[in-house]
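For reference, the chain that follows is the form predicted alone, supplied as structure tokens.
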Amino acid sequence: MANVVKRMNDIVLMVPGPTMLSERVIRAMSRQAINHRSEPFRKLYKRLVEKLRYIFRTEKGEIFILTSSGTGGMEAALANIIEPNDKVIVPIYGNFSQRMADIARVYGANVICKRYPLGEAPRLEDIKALLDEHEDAKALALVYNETSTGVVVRELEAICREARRRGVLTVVDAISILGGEKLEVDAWKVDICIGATQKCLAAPPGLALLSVSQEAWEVIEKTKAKSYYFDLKRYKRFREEKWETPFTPALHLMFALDEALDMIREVGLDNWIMRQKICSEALYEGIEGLGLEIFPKREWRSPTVIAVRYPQGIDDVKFRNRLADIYHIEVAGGFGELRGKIFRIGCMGIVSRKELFVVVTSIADNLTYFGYRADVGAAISRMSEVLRRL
């Protein structure tokens, strides 16, 4: 079973990220350093900005590529757009949705909090309440595809599109999602979007991508910078000036991104995404036909990460290590609250069948090991289905 897929250290790495890489993005990291103050690197940096323009599918949106992690790309969003005491909005879902309220607090916010409980996500009417209350509210964040439980907001479009209407910034974090669902920037008025390299887009981590509004720039420039490295001003004025960085880049990870992003191209967006969603349908009716059952309701369930319960009297970690020990897969466990509770599946960038047929029989075949009776042919069955259509 261990050696039907291989893969960097004979290891399918199916956590919400970092995702497996291509050969050919792996080759793209094997090359010499240029100068980040040179005309090759200038080329490069304006070859991301506008591939990524196609990925955010946004024409007017300002781009940023910072050497940061997610939470990078998260924190310099907020902290160029906020002053003290400004009121902003961060309805909690989940691990990273705290997080933003979080940011927004070191920053000086008047953090309005609304919980939902875990496994659920806000609603366009929520949303309107809160914005009724809140009439002065400066911005609203949203993490579109909460990575902790395995949510997403489905009314993204519509939220932001009610904010816009009220004058009020978005804020959202797609990390664990672009470039694997829906997410139109300019048609749907989000203000300020965060996206991350090692998800969807499968390229090594270490990149925080940013498309930012002609209408968040607005405020940007009026907003005292808060910060000396994420200070989004000085990016653009270095990129307009010199189509250079501020600050050394991570030079092979925007290789890395330069070859992901053509192979995006190359099978069109659209295409990449559809892949992605089918392969995440197969998991969810695989991990049905096992018996087991998934944390989220169907209406919430994420097309990028699926989080599972564990059945009664499964160790969490002993599963987990076994499943990476014996058959060199590795899987996510939950946070917090959801700690010892469930473990989450990526399905993310090149996924592909064989990657999904593994892991659904290598998960049955280590839950046997634990005393639980899995339904293999049920689960094989209903991921044959869905697969038909890739």
Contents of the next structure:
There are 2 protein chains.
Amino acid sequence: MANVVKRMNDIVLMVPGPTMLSERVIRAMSRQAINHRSEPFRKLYKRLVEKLRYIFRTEKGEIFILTSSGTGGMEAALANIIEPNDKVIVPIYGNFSQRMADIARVYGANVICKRYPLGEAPRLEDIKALLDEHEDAKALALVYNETSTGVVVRELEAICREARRRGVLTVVDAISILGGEKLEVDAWKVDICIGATQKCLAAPPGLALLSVSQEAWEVIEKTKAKSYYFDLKRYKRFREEKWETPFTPALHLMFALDEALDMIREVGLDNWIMRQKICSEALYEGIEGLGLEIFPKREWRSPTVIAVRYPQGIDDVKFRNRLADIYHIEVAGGFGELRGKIFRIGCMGIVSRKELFVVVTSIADNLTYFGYRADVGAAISRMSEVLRRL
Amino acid sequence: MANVVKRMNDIVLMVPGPTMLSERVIRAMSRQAINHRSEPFRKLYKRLVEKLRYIFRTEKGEIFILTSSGTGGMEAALANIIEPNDKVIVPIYGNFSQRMADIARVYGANVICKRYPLGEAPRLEDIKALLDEHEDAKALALVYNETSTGVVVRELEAICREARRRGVLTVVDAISILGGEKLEVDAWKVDICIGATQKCLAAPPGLALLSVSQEAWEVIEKTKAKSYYFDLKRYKRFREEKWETPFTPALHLMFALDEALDMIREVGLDNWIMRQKICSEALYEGIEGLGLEIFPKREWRSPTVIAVRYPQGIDDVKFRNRLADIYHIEVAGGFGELRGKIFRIGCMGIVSRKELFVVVTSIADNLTYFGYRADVGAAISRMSEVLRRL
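Could you drop in the structure for the form predicted in complex with a further copy of the same chain? We only have the form predicted alone so far.
Entire complex below, previous chain first.
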């Protein structure tokens, strides 16, 4: 049968991005190109910026839509505020916080790193100590949700407010959590917030999203952009002068994003976030119900990326390949030190009971094949309890 | 009626990119997301690289597919070879050659510019003189087809060979001509060739395409990348190790490109190019048949972008807006100095008799409204003559 029934389009994507797209979003993308120097484009662009204000929870933030992955958004954030030797504080607690430090270094920053054990994240008190020690820091770069370890920074609001009080800019990578957890750019005083389309917004990959505060903008205006493609001043000028982008944008991804953001507005952002959170809580219950161990301690658990320790003796690649081949479910492995030790389930966007039940059941069945007995009944019953709140 | 019949999806796009997409390409894009860390993605990526070798005419060139506009590709090319104070020669003959110089400057290059009158392009002898004068130049950056003025560099092959002989790298922006004119990366000794999806390949916008020679690669290996997102060494490592991209790619644009490249392979690249060239020749005949003047002299005329001088007294914005509103046809205006003086017709990708006839007829009719009498009969008859070769 394996040769007859090939893996087709029926894969259930449960990786931490890209996420599954709704039929509505796929349909919205399926259209002819338009001229990006024409009124229909300008209307689309304006609409998207307004809809993104709603997502970022900002009234006055400058909104940018860049044709790039989320990493391009991180680069845009840092390339526009850093001058060589500027001090940038970067707490490191996984691959994406490491990436933030690496990008800052490309632009010649004096990067102050503080490492945390994998599975943990910095607390307000840690950040305060760092800020005390480095009063001359220009920026503090933080990953709100560290996708590589499945941890979330709990006190982001207090941290950003503290940095603002001290005149230190905050650059927050919210790529894997924007639209999946409370995030109030204006109220929390986030200076540069970076998101992407293919995570909790359930749009296709290829666009980075930025919100920039007035405080950060003042710095950007005084800073010579270290990139041409990611020069935010040029994007702002084109937007203000004519609602256009300086370079040809990925139009079809914008069509898709337009529809994806409509879906969120229709249910309301809070409900959209709550739905995903209930689903991830159900997944945590389900995974623990199977007798598996969650990688981060309870206090750090991400609402969008569920990192699970492998039981002794289960081979990561074999386990995930079989999960994909037989059950048509894709989950992600671990990075670096965590490779082979954990797998990660993305719980983002349009995920629903259907995906949750099938992923937990399939993981259980797959574990059995590898000699690990999992109690699928207990798992489903624990999930069901949480899912009543849906 | 104007309020009843709104402009919908029936616009005929005749701008110099993005171009119209075929139904096949739109359909190919209309699908669920996949995991970019999975076998189906690796196969797609491998396929695309092979198909792009065919388009760039290179066997050994390193192929890169970047999630960005073409300008991102230009940035990638320059950010990976330039060290501060490196001498880079950039002949300037329009907005995109100016952009090449601007990007090189962002990376601290000592940029040697030579300006040409708009509507002209450098000849081999000009380049030889520049290379003689600047023997220490590291690179020569050229725009093969200057989209802003509708001129093509005629002696690109001889120019690139000459530069290679002298050990000077060539960086060629072929964005608006890749797949629309003869271009032999290996045979012509082009070091870094930059293309994009939304022009003559008739795929949606959002991906930049690069081919890099072994000679350029040796330089890149010795150069510290000045960008993280556009660090080509990282892309190469990920590709060689696992046929993956370092950052989440714009999957749906890759699905679409895959199909667009199939369409080219089915007819053969030479035929695909020839078809577009016959169409643009027909357009030149049609435009002259209407009594309008082509902006560049005959020797420089681009095979993909037809730049037309406005007759005295015709307002650019009014003319183009009416062409879009009444005839549903979009052409582009001029940039900078040429704003208001020319309009530009893109003749790329899946353009056919149908678009050519409707665009020339509509331009003629629109001209009449603005008080200019055009001989549409003469135009169509001259076009018809050329189109016999289709």
